[in-house]
Structure formats: C-alpha cells, structure tokens
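A lone chain, given as structure tokens: the form predicted on its own.
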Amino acid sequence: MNYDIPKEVKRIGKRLNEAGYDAHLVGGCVRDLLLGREPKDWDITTNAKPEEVQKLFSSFAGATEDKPATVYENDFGTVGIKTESEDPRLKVVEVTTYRIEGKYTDKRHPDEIKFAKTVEEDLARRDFTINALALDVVGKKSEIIDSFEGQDDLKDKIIRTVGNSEERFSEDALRLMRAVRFAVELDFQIEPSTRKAIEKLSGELEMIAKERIRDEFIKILNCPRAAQGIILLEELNLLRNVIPELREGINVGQNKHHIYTVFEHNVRALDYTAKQNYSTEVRLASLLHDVGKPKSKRGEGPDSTFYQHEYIGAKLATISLDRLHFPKEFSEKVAHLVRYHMFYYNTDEVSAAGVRRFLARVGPESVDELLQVREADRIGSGVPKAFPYKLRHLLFMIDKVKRDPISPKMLAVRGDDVMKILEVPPGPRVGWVLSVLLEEVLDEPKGNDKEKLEERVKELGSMSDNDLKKLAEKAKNRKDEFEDGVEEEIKEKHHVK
C-alpha cells in the first residue's frame, strides 16, 4: 500500500537511509495515515544515535555554521531537523533514537534513558497499540512494523495500553488523560482492563504538573466530542483532579425552567459550543457558565433560586483555570463571559442609552462571544431554538450605538484636558470627573461635544471632593438596565415582590 508522506520527511529518510541507518515513521502519524486521517506531526525512529543524526544533517536544507539545521535540547534522544518547509507542521521533523526506558519515579518522565538497537524494543515502551506502529519513511518495506495487534484495534475502535496497563499508567500518569482525549478524538472505546486500571490509579494524575494536565484539557474540549470526554473524565474519576468546580453540579437539581441537572446543563452547553466549532474560551465558559449555581442555590424543587451565580461561577472560573496554570488573560477572558453570560435583553424595555451601558460593561470585542455562550446555554437547557428574534434585535441596537461613545477614551476630553481645566495635578478628582462625564455621555452622546464637556468638567470642579466621589461613584454603579431586568424577571417567575 502507498502512503502519502511529505517529500520532506521522506529527504530526512533518505539521508539516514544511505548513511547505512534504519528510518521509520511512528507513533501517531502511522496511526492517522492507516485512518485515512492528516497527521498533525511526522515523527523518525532511528538506530542512528544523536549525535550521528546532528553531524549527518549539519549541512541540511542550506543550514549554515550560524543557522545549524539541527536542534538537540532534551535527555530523550530527539533532534529537530529544520526543513525549510512552508507547512507548519513540517518546518521541525523530529528524529529519535530508539530507546527503552527506566522507571519512572515521577510518574511522568523516566529516571534514565537507555538506547535500543531495534525498532521493536522502542515499540514497547509506548503508550497504546495504536501508537506502537512504525513504517519505513522511504518505502522500500510497505508493511507496518505491528508488534502489539495496534491496527487490529484500529480497525476494532479500542484504546488499549501497550502491555500491563498498570504498569504503562503508573510509569506516566499522563496517560491517564490521553486514553480519554483518544477515544474523544477518534470516537474509540476504552478497552475494559485499560479503562479499570484507569479508574484505579486515577489518583495518580495528582502528581503531573498542572500545565501538562492543562494541555491536554485543551485537546479534549477542542475536539468536536468534547461533552463525552467530560463525562469519560467523571466516569473514570480524572474530572476531581481537572476542575473539581464543575463536579459540584452533579445531582444538583433546578427549578421549573430546567430539565437538566446543573452538571448536565453545563456539558450540554459544552457540546453546542464544540458542534459549532467555537473558539476555546466559549466552549470553557459555556462548560463553566454556571459553576456557581451549587454554591447560589436556595430552596429545594421547581421554585428554588440561583441569585448571583453568575458572580460566585466567575470567580470560580477564575480559581480552576488559575489552578491549571492558563494564562492570565485567557482566565480573565473566560471568567468575563462567565460573568456577564445572564444578561437581560427586552425589546420593549431596554433603550439604546442601556445598550451602550451594556457594550461599555461587556465590551464591544466580548459581545460575539457572548451571544455564543448565551446561545449554548440556551440549547443546554432544551430549548429548540439558539438564537431567537430578541437576541437579533440586540444585534441590531448594538449595530446602531456602535459608534456612539462608551469609554472614557471616546469622550471629547480627556484626562490632560481635565487637569488642565482644573489646574489640578494627576489624581482621583480627574477619574471622578471622568466617570460622570461617560455615565451622562451613555444617556446622550450627543453631549459628546468638546466645548460642552470643558464647560461640565468646571461645573463638576467647583464640587467638594466628597459630593464630587458621590456622584462618581453612583455613575460607576449605576446597573445597567440589562441587569435590572434580570432580577426583575427572576422575581416575577418566583411570585417575589
């Protein structure tokens, strides 16, 4: 059978070839190739040592004494060959040596690394059947080097360790994890001795570092099954040590408005977010959107309430993705939509002046994905239709006021204007000032004008410092009438006054 492999893996092959070393393609880019699927990566194998490999290709694709073609960084064995490639995924070809491995104390990397001398003994020392298959890169064998009946478990849809699976989990509890991303990715099963030594030592997962586990959070939620790998973490005990939070919901009942139990809502609105190929950040904040609601609840049956889960879930939110190490920004991006995902929207009551309130709260680049979220959590309640005519209505006024001054840089004057007006230095008056200056702007912005601002900022200046924070403060906490409606709504579906 041909395969298709890029002229530049099979250049790499060549060279190792006439140099009198073995080439082989392992791991997942065998595994995709024989799934008809596009390998994210190309991997060799080789008997050939590091440092054969680094003076072999020294003079590679045009490298140079100042660009070397070969990157040798790691305890593993593994040099990156520089391809010159315009593919992403073939600039850096990774060749490894073959090698068996010592124990692993950490239960993540081996304590010692000991080169092998065939592509069978580097075989067995890997994860799955279905990653321990190699392929000669330049074709003269056709055949798949398949110790471990890793294609017959292809063609089966089983995830399987490579021999005792007590043992391949216990040398890297990070397999733990990618048995569930497998099988989410490539819609497998778990196969029954695999999945009951994982739920044994699901407890080992404690021990990884958290970006790791972090990491390969991202692939599950990534991939288009990512509801089932939530719930493949839960029933396989590895959910308690990714985001504990989120089990908090399970059995968590709510209130005539819902059919789902709260952990159900939240990975149903996850598997909306994943269906539609939404970005990562609204698929984890549909996941988490209504973390809070365990901690919020009051009362028990069809008329228990939630008030300000929205809040207690954001910081939740914060907590658990802080905990997996994401970066600040994407947590906080997260944790916003979370936030804001309760917002109210009536056509007949909410003004253009509440609109602007609404894009200066969320802000403007957060509203597409928050429509997302709101979309998901409407679907994860049952709800036939995602995107019904109140939120197109929105779209519209915001489409209307999107030009419409709704922060303090868009004001007319600014904060040199301010001090200069006033004669005063840089301070809590200028943000006082500021803050009403937007809150009246938001009720009309054609107040927006330069010569009527300067003449407010005096009048604003002639105040004490203590009426002028009043006033500051009641335009910064003024609620938007987005989420007045909410608690209105709320009461009246509760008969509360």
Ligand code: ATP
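Residue numbers count along the first chain shown, from 1. Everything quoted here is computed from the prediction, not taken from an experiment. Take the two forms, find the largest set of C-alpha atoms that superpose within 1.5 Å, and that set is the rigid core. First, how it differs from the form predicted together with adenosine-5'-triphosphate.
Superposition of the core reveals a Cα shift of 2 Å or more for D465 between the two forms.
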Second form
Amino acid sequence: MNYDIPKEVKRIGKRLNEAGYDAHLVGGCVRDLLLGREPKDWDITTNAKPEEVQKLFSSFAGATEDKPATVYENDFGTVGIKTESEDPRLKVVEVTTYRIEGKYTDKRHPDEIKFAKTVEEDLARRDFTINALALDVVGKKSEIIDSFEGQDDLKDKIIRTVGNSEERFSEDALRLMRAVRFAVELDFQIEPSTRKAIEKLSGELEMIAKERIRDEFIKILNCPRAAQGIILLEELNLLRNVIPELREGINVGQNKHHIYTVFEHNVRALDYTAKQNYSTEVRLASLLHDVGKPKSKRGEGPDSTFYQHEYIGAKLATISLDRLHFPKEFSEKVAHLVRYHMFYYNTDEVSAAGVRRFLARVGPESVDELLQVREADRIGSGVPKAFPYKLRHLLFMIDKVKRDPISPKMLAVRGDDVMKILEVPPGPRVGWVLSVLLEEVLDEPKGNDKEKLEERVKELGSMSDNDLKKLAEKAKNRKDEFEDGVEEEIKEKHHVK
Ligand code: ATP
Ligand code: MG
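Just the form predicted on its own so far, so send over the form predicted together with adenosine-5'-triphosphate.
Every component of the complex follows; first up is the chain already shown.
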C-alpha cells in the first residue's frame, strides 16, 4: 500500500537509510494515515543515536555550521530537524532513537532512558496499541509493523493499552487522560480491562504535572465530542483531578425553568459550543458558566433560586483554571465570560446609555464570545426560550452605539490633560476625574467635547479628595440596567416581588 508521506519526511528517511540506519514513522502519524485522517505531526524513530542524527543533519536543508538544521536534543533522545516546509506540521520533524523505558519510581518520569536495538522494542514502550504502529519511511518494506494488534483495534475502534493496563498506567498516570482523549477524539471505545484499570488507578492522576493534565484537557475540549469527554472523565473517576468544581453540580436540581441538573446543563452548554466549533475560551466558559450554582442555591424544587451565582462561578472558574496552570490571560477571559453571562436584555426597557454601559463593562472585544456563551446556555437548557429576536435587537443597538465613547481612552480629554489643567502630579485624583467623566459621557455621548470636558475637569478639580473619590466610586458602582434587570427578572420568575 502507498501512503501519502510528505517529501520533507521522506528526505530525512532517505538520509538515515543512506547512512545505514533504519527510519520508521511511528505513533500518531501512522495511526492517522491508516484512519485516513490528516496527521498533526510526523515522528520518525531510528536506531541512530542522537549524536549521530545531529551529525547527519548538521548540513541539512541549507544549514551551516553556526546555523545547524538540527534544533535540539532533549533527555529523551529526540532530535528536531528543521525542514524547508512552511507547513507548521512539517517545519520540524522529530527523530527519536529507539528506546526502552527503565523503571518509573515517581510514576511520571522513567528513572533512566535506555536505547533499544529494534523498532519492536521501541513499540513496546508506547501507550496504546493504536499508537504502537510503525511504517518504514521510505517504503522499502511497505507493510506496517504491528506487534500488538493495533490494526485490529483501529478497525474495531478500541483503545487498549500495550501490555498490562495497570502496569502501564502506574508507570505514567498521564496515560489515564490520554485514554479518554483518544476515545473522544477518534470516537473509540475504551476496552473493558483497560477501562477497569483506569477506574482503579484514577487517583494517580494527582501525581501528574498540572500542565500535562491541562494540555490533554484542552485537546478533549477542542474535540467536537468534548461533552462526551467530560462525561467519560467523570465515569472513570478522573474529573475530580481535573475540575472538581464541576462535580458539585452533579444531582443538583434546578428550578421550573430547567429540566436538567446543574452538571448536565453545564455539559450540554459545552456540547453546543463544541458542535459550533467555538474557541476554547468559549467552550470552557460555557462548561463553567453555572459552576457557581450549587453554592448559591437557596430553597428546593421548582422555586429554588441561584442569586449571584455568576460571581461565585467566576471565582470558581479562576480557581480551577489557575490550579491547572492555564495562562493568566486565558483564565481571566473565561472568568469574565462566566461573570457576565447573566446579562438581561429587554427590547423596550434598555436605553442606548444602558447598551453603552453594557459595552463598557463587558468590553467590545468580548461581546461576540459572550453572546456565544449565552446562546450555549439557552440551547443547553433543553427548553430554549425565544431569545433570537431580542438578540438581534441587542446587536442592532450595539451597532448603533459602537462609535460612542465607552472607555477612558475614548474621552476627548486624557489623563495628561487632567494633570495639566489641575496642575497635579499623576495620582488617584486623575483616575477619579476620568471615572466621573466617563460615566457622564456614557449617559450623554454629546458631552464628549474637549471644551465641555475641560470645564467639567475644573469643577471636579475643586472638590475635596473625599468627595471626588465618593463620586467616582458611585459612578463606577452604578447599577446597570442590564444587571438590575437580571435581579428583577429573576424575582419576577420566582414570585418574590
Ligand atoms: P496527536 O495526533 O495528538 O499528536 P499522538 O499519538 O501523536 O497524537 P503524541 O503525544 O504526539 O500523540 O505522542 C506521539 C507518540 O508517542 C504516541 O503515539 C505514542 O506512541 C507515544 N507516547 C506519547 N505519550 C506517551 C506516554 N505518555 N506513554 C507512552 N507512549 C506515549
Ligand atoms: Mg503526535
């Protein structure tokens, strides 16, 4: 059989062969070739030692002595070889020396790396049978090397460990997450004894570096079947070591506006965003949007309430994503979307000033994503109420006010102007003045006129620190129509008015 192997990869294989070494494609790329999927990267395994690989490729693809084509070598015997390709999947091809792994005493890193002589030995250290397939790069021998019946498992859509499941998971507990990831990504079933071993050893995930868990978790989230991934993580007892906060919603019933428990609803919201192929941030924000409900629940049954769950939810989102070492900017974005997912909008009640204020709070750059989360919430409830008309109206209003000033940067006077007019150094007074100006301009955008604002700065400048600070805080904490509405709407729904 002929496989579609890029010429850059073949060139590397040929060079290894010409120097008398083997070169096999291995791992994900062979699996994906056999499945007819596009490989994400190309990994080669060889009996050449890392130093030999480096030497062999020091003059590859236009490399010179000070700029060698081999990019690095790590402790695991992997050498990255730069190619001329612009394709990100092909820019660097990894060449790894055959190895067998030594003992794992810490359940996450082998104590020592031992090089192996044959490709078969190398395949035996791999995680799952479908990942333990190799193929000669240049195609001298075109048959697949398959020591563990990986091709049968590919055909039957089965995830099964290479060798004894419990031993393999104890060696490296990240494999617990990887089993779920591949099952979800490929829509495969985990073979029963492999599954049993995962349940049994699920607690060992605790030993694994958070970054590694996070990276597998992101891959699960980014699958179209992400929601099934969350359910599988829970079934296999792994979710407690990924996002335990989500588990608080299991079996927590909602009120008469919902047919699902909090947990089910969160998962269904994620499902919608995954099917829509939304960003990872939107997927996570949808999964976490009601994570604050269990803690804010008051009462039982059809009239229970969840006041302020969006604040608690934003906090829990931050805690859980920080714990998994997501970049700060990423977790802030997700928490922000959770915090604002409850905005209220009624066509005839909200003014243009209200919409400007909504934009100012939420940030114009987050509006699209926030609406996606809101849509996921609506669809994920299982009983979607009519919202599209209101949504269209909100978009129309946003469009109408989008050139109006909504941030301090858009004011006709800036911090420097304030300092000059009031002859004050940088300090809190400048910020207070700007906050008051912005709130006034949000109400009346025509007021964003340099002369008018300069006059107003002078007035504000004559106020005492205390009074000015109070005014600025009042402006900042002003209850917005959107947020007011949330409370009002909820109270009405629950007949507490
Ligand atoms: P992807 O398509 O997402 O890249 P992949 O199967 O290539 O999937 P990688 O993480 O790139 O996954 O790993 C490449 C190969 O290395 C795997 O196919 C597997 O053979 C082996 N491997 C990776 N991680 C482990 C692990 N933790 N334990 C054992 N083998 C592993
Ligand atoms: Mg890969």
